[in-house]
Structure formats: C-alpha cells, structure tokens
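As a starting point, one isolated chain is supplied in structure tokens, in the form predicted on its own.
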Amino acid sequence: MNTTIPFVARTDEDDRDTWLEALGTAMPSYRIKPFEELSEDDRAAARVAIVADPDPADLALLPNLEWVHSLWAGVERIVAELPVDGPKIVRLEDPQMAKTMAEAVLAWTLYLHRDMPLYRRQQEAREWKMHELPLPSQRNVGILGLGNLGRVAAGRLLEQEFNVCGWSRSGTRMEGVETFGGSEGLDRLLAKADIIVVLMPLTGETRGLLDASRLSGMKPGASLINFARGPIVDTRALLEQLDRGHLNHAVLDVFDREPLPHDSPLWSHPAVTVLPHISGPTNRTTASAIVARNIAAYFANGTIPDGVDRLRGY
C-alpha cells in the first residue's frame, strides 16, 4: 500500500523526525509525510491526518480531510482552533498514558503525604526534626475528574490504602471511592480532602473552576496537585492562599503559559513545586501502535473512532 498520511505538527525538527520514525515503524504499509513535503496530489488525496498541535492553516489546505488523529490526549487547543464544521477530531486514548499518569499521581501524593516539602525546608535550615506520619487511610485524597485517567489514578491510590474521593460534573460512580457531582458536590469535596488532584480536561466549564472562592473553601492545610491544565486553577488566588497559610503546598505540572516564564513567582515560591509538564507524557511506541490500528481500520472498512464532542470540548 502506498497511501500517504500527512503528519501535521507545530514541533521542532528533532521531535518531528522522532515521531516520523515511530509512526513509520508502526505503519510500514503507509507513507507518513510531514506537511511541508506533501505534493498537491498528496494534499488532495488526504482523508486522514496525524496531528500534534497542528496549524489550522495547514489543515485547511487538505480539502478532502475527513478526520484527524491527535497524538495527545488533551485536545482543547485544536478544538478551539478548528472550525466546528471541520474534520472530526479523534484524541489519543492510550492505556499506557493512564498508567503513567497514575504513577505520577501516586508519587506526588506520597511526596505530600510524607511531608517532603517540610523536610526539604528543614534540610535547607540544617534542622534535624522528625514529625508524626499519619496512615494513608487517614488522608483524604480528592480527584477532580473521573474519566479514564482519574479512575486509573484512583485505583492506584486505593491500592496504597488512601481514602479516595472523586468529583465529576455528572457524579460518576466508582467502587471504593466516595463520589460527588455538581457544584455543591465540588464544594463538599474541596472542604473534605487533604490533597486535591486535578485531572479534568480544560473546557469552557472547567476554565477557572478553582477560583478564589473555591480555593478559600478548601480544607485548611490542604495541598493541591494540578496535572490537568493550568487555566483550571486561578494562579493568583492560589498564591494568595499559599501565602496566608490556608493551603500547605502546590505541585504544579501545567501552567497558563508554557514554558513557564522566567519571571513567574511560582519558580521561587517556597510552597510550590514546579514540574515541566512531565506527569503524563505520550509514549511514542504505544501511541503509534494505537494510531496505526485506528487508521488501518479506517482504510479497511471506513471505521472512524469516536471523536471529540465539540460542545463538551473532549
């Protein structure tokens, strides 16, 4: 088969070439070509494209495009930039990504559970002092977002015997997890949890969801982990709650602007741990295999995977 599949991405050359190699290995029957190398015939023939933060102007030059397969789980940017009547958007749903994210949630929950920020400050002050360690079952960990990532992360926390509660807009149920739904349910969970983990997608409804009011309504002394998207949390309000001591610590892997600007106060804040968006990286090998399987099914029988709900944003 000599079918050409466009690869449309705003990425540096090294990253592009690494993706092309991984995709080529997973899809040897197809020619995966970067957008800038497509001929006019290639552009006209394209029915599906593999994308990673694509330029919508490039996609507009593929006149017969039916759908795009994203290499990322987060699709808020492409949803915002592509016209509603544009190609169908299929996000990456990779079980390995959920496992990797769950590992990160567990690691940084343990970091907070065992007071690692406090011991770091003591090291800097050359202070030798031990503190009581509660049992995991005495910690309430609240997960905001009970989609695939949230459910797998909750499972890992339950294995470690943390007391897990979860919130979703619809009040999704999960065995072993106390679940909450709606606006009132969110307020109740925030008041209950010692550690909040944000894992929900960024949509019009979740943008700014953790605002000054909700952050002030969190349990005194609680900590926050944001592994979702920066704009879900009001950064200025978060710093205010950390400064006044209402909140204990924040582990932030995502930000309003990325990379985080050098002059951001988050870098040097003693109650903030800054991570460079590494909590749930895409695995090129497993992602490429999933893309290959979905595209092969499409050319075999016309099947397109379930796409993003443009109204919901994911």
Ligand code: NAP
Given for the second form:
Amino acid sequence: MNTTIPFVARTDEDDRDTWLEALGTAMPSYRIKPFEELSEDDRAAARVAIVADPDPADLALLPNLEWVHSLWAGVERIVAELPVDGPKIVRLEDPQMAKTMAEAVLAWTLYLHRDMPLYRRQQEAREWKMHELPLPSQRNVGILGLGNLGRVAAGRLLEQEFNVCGWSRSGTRMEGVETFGGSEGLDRLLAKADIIVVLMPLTGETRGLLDASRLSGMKPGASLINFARGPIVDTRALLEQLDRGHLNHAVLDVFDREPLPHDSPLWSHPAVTVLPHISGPTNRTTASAIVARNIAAYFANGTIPDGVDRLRGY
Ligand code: NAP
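Show the other one: the form predicted in complex with this ligand, since we just had the form predicted on its own.
And the full complex, kicking off with our chain again.
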C-alpha cells in the first residue's frame, strides 16, 4: 500500500485542493491526505508531513513526526509556534521562486530608477517635464539579505549594470557585489544606497531593524523596496521619512497585517506603492517537484534536507 503523507495547512478548501492535486501529480506513489481525513493509524505512522502555515495543535497529534516540509519560504510563524523539541522544519528553497523574485526586484528597481511614480504624478498634473536620468551604474542598489533570493536578485541587477551592494548576517561574499556585515556595515550601506531592497527573513534580530534611526540614516532621496516581511520595517517611521521628503518612495509587498487593512494610510500615500504580497509567489508545479524529490530521498536513504536553525530563526 502507498505511504500516506499528511498535508497540514491553515488554508481554504480551494487552495488545499489545488495543492493536493499538484502534490499528487508530483508524487504519484504516495497518498497525500489532508489532516482532517487521517485515520488514527495514519497519524501514528506519519514520519513526515507537508505543511503550509500548519496549526501546531494538528501537528501535535502526529506523535512520530520527524520533520515537516513547508511549502513556504518564510518560516517565522511555524518557528514561533512549534516547540523547540518538535519536528525538524524544512522550508521551501525553490530556484524558480528565486528567479521570479529576482524578476520582481528588477522590475520595481527599474520602476524607481526610471522615476515612474514621478512621471505618473506629472501626467495627473498635465505637466511636461524631463528629469536627468542617471546610468544604472550610477545607482547604488543595496540588498539586505544575500540568501537564496537576495543572491539571484543581485545577479539580475548586475546584468542590468546597476551598482549592487549587499548586507547579510555573516558578511557573505559575492563577486561583483560590495558586501557588508554587522551593524556598522548596515549603517554604511544605508547611507550609500539609492534603492534598498529588503530580502531577509523575519527573526528576533530583524524585527524592527529598519527603525526611525536607521531610516533617517538612509541616503537623502533614497527609496525602499520591502519584499521580505512587513515587521522588518517600522511603518510609522517610514511614513514620517516619506512625508518629510527624506525618502523618495516605498514599494511595499508585505505588511504588519495582511491583507492590508482598508483604513491603512499606506493605500493612499502618494509616495507608497502597495502590492498584495505578489513579489515571489510559489509555483505549485516546481514547489511540488522539490517536495517530491526531498521526500523520495528521505524514504530511500533517510536523508532530510538542511532544516531551519531554530535559534537563528531562519
Ligand atoms: P535565506 O536563503 O535564508 O537568506 C536570508 C538572508 O538574510 C541571508 O543572507 C542571511 O544572512 C540574511 N540574514 C538573516 N538574518 C539576518 C540578520 N539578523 N542580519 C543580517 N542579515 C541577515 O532566505 P531567502 O530564501 O533568501 O528568503 C528571504 C525571505 O524572503 C524569506 O524569509 C521570506 O520572509 C521572504 N519571502 C517573501 C516572498 C514574497 O512573496 N514577498 C516570497 C518568498 C520569500 P547569512 O547569509 O549570513 O545567513
């Protein structure tokens, strides 16, 4: 009989069914069963589960779980909710997602580089006015987080001849990119970059990292793109810096609360572009193929991909 693998997710029925179909196609020799349909025997036999924002109470009912494979790249919620001695957490690391995210970073960097928000405002005012256009090589784009996503995004910006710098926890090196590490390195990068792209996980260390003091230390006239997680940036402080003209524009794809509440001032702010968390969507086909490969390797030889470091939080 086929091995049963629990699918544990807090999602609506349509989303669940679409995932079950994609995973079923990628893993025809397993039975992927939603948590609600597991028998007592299924629960006791489960060694691995596929999860998407799982309810920790559900996972607690799978007593022999060794690891969970998340369908999400961001794991701050599952890290916060699962007990430290709980199953190992493996997150989705999909090269296709990195390419998709890099495309978004390039698109919105070009949006800022080519002053599109300004020309939109000029059109509304029927104003015909040209502005000086710097070369991409004269624009410093600073990426916060040079991991799976940040590195591919940096590569895409380099191809476009932007001057790219990056900041990471360990001061990771990357050819063609000026890299910074540590708190003082962050201050230097913020003071230098014309466009900052946030691509770090939300952890105890990165929550509120871009606070009033750091935002005021950004280069005058710089812009911010947040494609990582909302709470990394202090929204109130960001609005202050935009209102006083110290910062030029913010492209925000992620927020403290999602969906962004109707009464948020961000919706109508002229210097803010609001996106509904669309910069790096998961592709169900490529994600399912990765999950299938990882789970097949586990059942073939017991290997589990490198998991999230619970202390670091990512
Ligand atoms: P990753 O491979 O784990 O890379 C994270 C990077 O952030 C690494 O370079 C890491 O430094 C750096 N970092 C972590 N903590 C830091 C700290 N305290 N100070 C400085 N740098 C720090 O993660 P990823 O796959 O690139 O994904 C990044 C985040 O993007 C995810 O966590 C998720 O929240 C977000 N995301 C958003 C979307 C979307 O649609 N908006 C889609 C996918 C993912 P080291 O290199 O030194 O470890």
